[in-house]
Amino acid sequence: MNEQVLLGLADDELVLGWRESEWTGIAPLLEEDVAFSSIAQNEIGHARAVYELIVGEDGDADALAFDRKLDEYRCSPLVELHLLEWAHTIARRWLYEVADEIRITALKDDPDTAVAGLAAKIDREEAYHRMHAEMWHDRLGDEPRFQAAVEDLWPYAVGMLPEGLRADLAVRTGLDLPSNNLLQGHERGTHTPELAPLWDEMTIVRRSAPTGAQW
């Protein structure tokens, strides 16, 4: 498996975990405070597991996660967005989970047994995340504000996946979008301006500790 694919997965999970933790204490329902906090912890845990797989037993997952320069991160623009409006947040949750399931399913068939095994473990643990996203999609799917949010975020969701998997995302979501925009997205490797302040927040403790803080 291409290391850059795994790094993209890990960076997505790390950054999304930080983003979703921002809802803790301000979600519209107490249950969502708990749900978003739990999901954020799971995403960050998955990120760590993938970083550890990349660096191997003798490597430093903390260094890979937090010592890189901003432009070295491989996260998709979708997870970088600072969303504190409920319709767009839930639209991202749903689009991300659909795209992530497609990506993880492909990794489960990887010839590297370590990659396939970790993908299978993550897939099982992501079941709750998908249920949560689908619940909110079923609840808000007919709302114009939610539909507009999904359309706004679609190019970001497409950019999560390599070109060969994007048609699957279109089928799975069943969205009625202009065909010329269906598979064109904000590509991985480019960053939104919103990542820089988040990167500063994520790495400040590591950068301020003389010997580097541990995860």
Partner chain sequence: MSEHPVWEVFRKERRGQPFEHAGSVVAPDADFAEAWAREQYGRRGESVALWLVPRDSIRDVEDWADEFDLKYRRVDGYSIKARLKEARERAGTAGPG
The other form holds:
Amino acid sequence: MNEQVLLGLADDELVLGWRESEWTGIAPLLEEDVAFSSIAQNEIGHARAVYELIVGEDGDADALAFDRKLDEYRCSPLVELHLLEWAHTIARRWLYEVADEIRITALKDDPDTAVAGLAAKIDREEAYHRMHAEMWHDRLGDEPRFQAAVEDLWPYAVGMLPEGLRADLAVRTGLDLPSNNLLQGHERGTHTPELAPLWDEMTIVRRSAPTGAQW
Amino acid sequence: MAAVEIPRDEQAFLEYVQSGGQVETTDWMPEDYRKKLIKFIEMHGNSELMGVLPEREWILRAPTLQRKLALTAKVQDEVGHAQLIYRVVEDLGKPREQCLADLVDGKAKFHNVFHYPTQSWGDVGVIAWLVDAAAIISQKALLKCSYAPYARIMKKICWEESFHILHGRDVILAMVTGTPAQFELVQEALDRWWGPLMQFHGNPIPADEDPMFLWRIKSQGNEEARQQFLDGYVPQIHELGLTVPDPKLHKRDDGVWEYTEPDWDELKHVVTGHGPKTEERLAFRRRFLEQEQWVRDVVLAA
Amino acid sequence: MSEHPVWEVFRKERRGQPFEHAGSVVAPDADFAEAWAREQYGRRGESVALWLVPRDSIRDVEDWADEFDLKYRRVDGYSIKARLKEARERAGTAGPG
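Based on the form predicted alone presented above, generate the structure block for the form predicted together with the partner chain.
Let's see the whole complex now, leading with the same chain.
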């Protein structure tokens, strides 16, 4: 089991779920609000399942999720961005799902059966997320502000995947791979300045009691 | 069997609903009844929607993955309730966009408790446990509402609220059995919320003088609801070692709870748009309503 | 938004049970209606199936003329008590009281 790859997956789902949960209660339509919140919850559920796999039966998934130093997180810059605006939110949702499908498909063939099994389970739920993302992509596709958002976020989406999987992403999205210097600062392994305030907020209650306190 | 005829006369209609008769969307109804329904149900929808905001801030600060999921799901339920409730209002003749516009323009009301700040994770627990408990008492009484479409959605709403109370109580239990500082957070939150909670069911006007009761939109009086709340929850508060900040609070031998008169002026002041967080929260709603208008235009374009 | 399509939602709680009306959603097309109804009426596993029906496609039937005596088609159209008593008496099978 490649722990760094798994942590990358779990941290992506955690941080994206955290970002997207911020829409709960303020999405553009009440119906979509409910749907979007479920997706955020699912992503966090996936993160938890992967953390549990990493820490094992007696481990503490919460501690792994919350109590690391910033530079120990393996999430990609794409999911860190604070995008409380619908065109960018949906552009990220769509790009993320396309890239995530490629990554999950690869993990389904992992020699570690526990990893392959979990990837298959996650994939079944992601299928619904992909439907939702495609539906929105089709609906907003002609909107200039949506097209601009896709363009903004495209280098980040590429930076989410290892080099070997990027060509597939370009084919599936119909977009051209950016040059290497355009990818700088957008690839996994670096963090944006937006991660630190997010982590501060997501751990503010947790840090207010001594380590190990129950909540 | 032949359909029950809804009387097309205001007095006979009144007697019909008072004897337990129910009304559907397409039935004839007196204008006054329709207006009262819209006013009452719209305020309920507004309250669900505004009730999202005090808790939503804490979605981002939930201290464990489990709490994160449960709190997000709770807030999500409230949005879902708003959607269901506004649909009922829409079918009565007032479009959702008009409800939302009136809300952010300060022309419509919402429940007093959603005008107050949430200061700590203790507040999150107290809201989910006790505010939702107070709300479910009102909502259960609406299961018998004379307007059937509203009564029907209340089944789903009450079912979901029961999860909230469980979640809230669980949050509280974790804290009262935690560190002394965590216990203190709960007690402080209870102290802050007790006043608004006691005002929640409204002033004790006799049910017969309450037009919402007259038309059987509500099926119980305000004081009856408050007594039910005290009866159900004061013992639960006490058993955790928490103190209710009202020295006069006690249950008489005849089973009636006595308490310090709630501050009705504060209630009136708050629900007419002068609560500590009213303006900020309406501005926040307005901001997103305006910012995302283009999405509704694109999605709902014919 | 009332000018936008309203979809009536019916849900089946368990296999073998009938679909029951659950509520409605406003959605521009069947895909959005599905995505939204799924969440609104099924996220807690409370439904095994949904029907989504555009409100415009529903024909509303509410008027029932019953001006003449058509009771023979209903349970309350049969008052058998008196005749049953008589029949039992003739047959000698009437019980005490």
